[in-house]
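Just the one chain here, the form predicted alone, laid out as structure tokens.
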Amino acid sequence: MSVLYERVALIGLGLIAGSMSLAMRRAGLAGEIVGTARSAETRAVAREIGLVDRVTETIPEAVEGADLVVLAVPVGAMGEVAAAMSAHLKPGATVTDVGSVKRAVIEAVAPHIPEGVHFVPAHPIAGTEHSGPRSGFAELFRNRWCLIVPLEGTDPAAVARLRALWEGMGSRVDEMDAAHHDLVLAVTSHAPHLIAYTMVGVADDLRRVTDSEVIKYSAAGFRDFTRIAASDPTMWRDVFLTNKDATLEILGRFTEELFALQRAIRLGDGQHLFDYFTRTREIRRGIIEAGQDTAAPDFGRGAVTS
């Protein structure tokens, strides 16, 4: 694989950016990878472990001369970062992001993108419950989808180049408009995360079940909820605040389904429960057949080496 971008700037050095750096290095996709982060501690760790080729103290230093700038910060911070880098972007450069909400990111970032710079929003649908500069690993994106959300009038060559980067890091790539993206992710990610947070919170509230029992006797279902609920709280706070409409729509539908199941249990309607669980089981089988599952129960808990 040949170099696609001579210099890549990563703004934010957590799980996604760190994994991108490792994946780009392994595939030889970038000439130089520069990174920065708001936290001095994060920058120090990134330097210590050699996560990128060069760590800078500020955003303007990081983006100077960069052919690709990746915004890998919480959605709520995107606008502030875009404003800080705007005057320092190289003509012809591409700016992208990895946020799991797209309409809010476009509204926050697009006004700060100068003429002659390409803005191509994206969202790699990959992650673990871990965060920080030590959490990345090169295989994170392998066989996982990355959704690219081009704005109207975007240079097709800039989109194709970014697509080639994500494919070079192992992703399967698709394109989608921003509004549909936010609805799809509300179904597949945002609402499930909120439900997981709620279930873990319910267990914490049930004082008849002790903390030690919750920890010792966690069956697979609750254990998976706790993994999801361990995700970065800043990131998920911003996701729900910025994808409010789509998330509330899906949660409304979820509430209706939950009421129907409550009624079936109350009335002893076994046929309704059996039919419902049969239908949902088929969705699980479809996920497995599509290759979007992993056999490893500890997936994401440590760096994977090839």
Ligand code: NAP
Contents of the next structure:
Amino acid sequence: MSVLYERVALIGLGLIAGSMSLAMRRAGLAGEIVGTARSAETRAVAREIGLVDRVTETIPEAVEGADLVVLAVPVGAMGEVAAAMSAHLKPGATVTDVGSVKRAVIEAVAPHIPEGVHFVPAHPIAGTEHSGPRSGFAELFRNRWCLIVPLEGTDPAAVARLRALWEGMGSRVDEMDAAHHDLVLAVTSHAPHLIAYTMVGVADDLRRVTDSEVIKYSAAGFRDFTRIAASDPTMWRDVFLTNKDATLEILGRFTEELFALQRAIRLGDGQHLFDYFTRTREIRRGIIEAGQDTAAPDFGRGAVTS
Ligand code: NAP
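Since the one above is the form predicted alone, can you give the form predicted in complex with the ligand too?
Everything in the complex follows now, all chains and molecules, and the chain you saw is the first one.
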């Protein structure tokens, strides 16, 4: 594949930035990959394992001369990072981000984008519960969707080039507006994470009385919750603080349905439960048919890393 950006700067060197570096390198999509992170420790690890071609101490040094700048920090840190890079961007460069929430990131970053620089927000729908500079892998984006959220009036060539980058890293790409993105992700990712955090929290309380039986006899359902609930606390705190409205809307719906199921159990309404579970099973089948998961036992996790 041909080089799409001569120099790429990654701000943040965690799971997503690290995976992007490895995927871009493997596909030959970038001339040089430069990166920086907040802590000296992360920068040292990135240097040690050769995660990028060059690690810089500061954000201005990293974005100097870069054709593409990727903001890969927690959503709550996007604004301060954008402010730090703003005066050092190359004219004609593209700035993108990988944040899990789009409206709040656009509000925080757009005011810092100078005239003549393109800002094209994006969100790869791919992740694991791991974080940090050692957690990335080149396959993370393969067959996963990346949503690009172009702002009105953005140069179509800048959008097309970013699309080509994500496709080159193995993703399928769709475009969507920011408000719709935040609602879709509240349903498919943010609310489920909150439910998993809650379920594991409840079980953690139980454990005190049942002497670690929860862990010992943890069945597949609970094990899956614990995997999700092990996700990075900073990232997820920021997701809920910044995608507040959509998450609350979905949680309202969730609570209503939970009450309806609770009522069906209390009244012994088996038909209600059976119909409900039949409908949810269809959704699972749809996800498998769309190639977004596997029907293998334990979700095929023995074979797949994400
Ligand atoms: P991560 O592994 O925790 O990495 C975050 C990186 O950001 C770290 O290198 C951290 O540096 C750096 N950082 C944090 N605050 C900073 C600041 N103020 N200035 C400079 N660097 C800073 O996180 P991740 O999973 O890659 O997530 C990055 C972004 O991708 C988030 O916006 C998240 O919403 C989004 N995303 C995540 C997933 C997922 O499943 N994980 C999926 C899609 C999108 P230190 O190590 O030095 O603290």
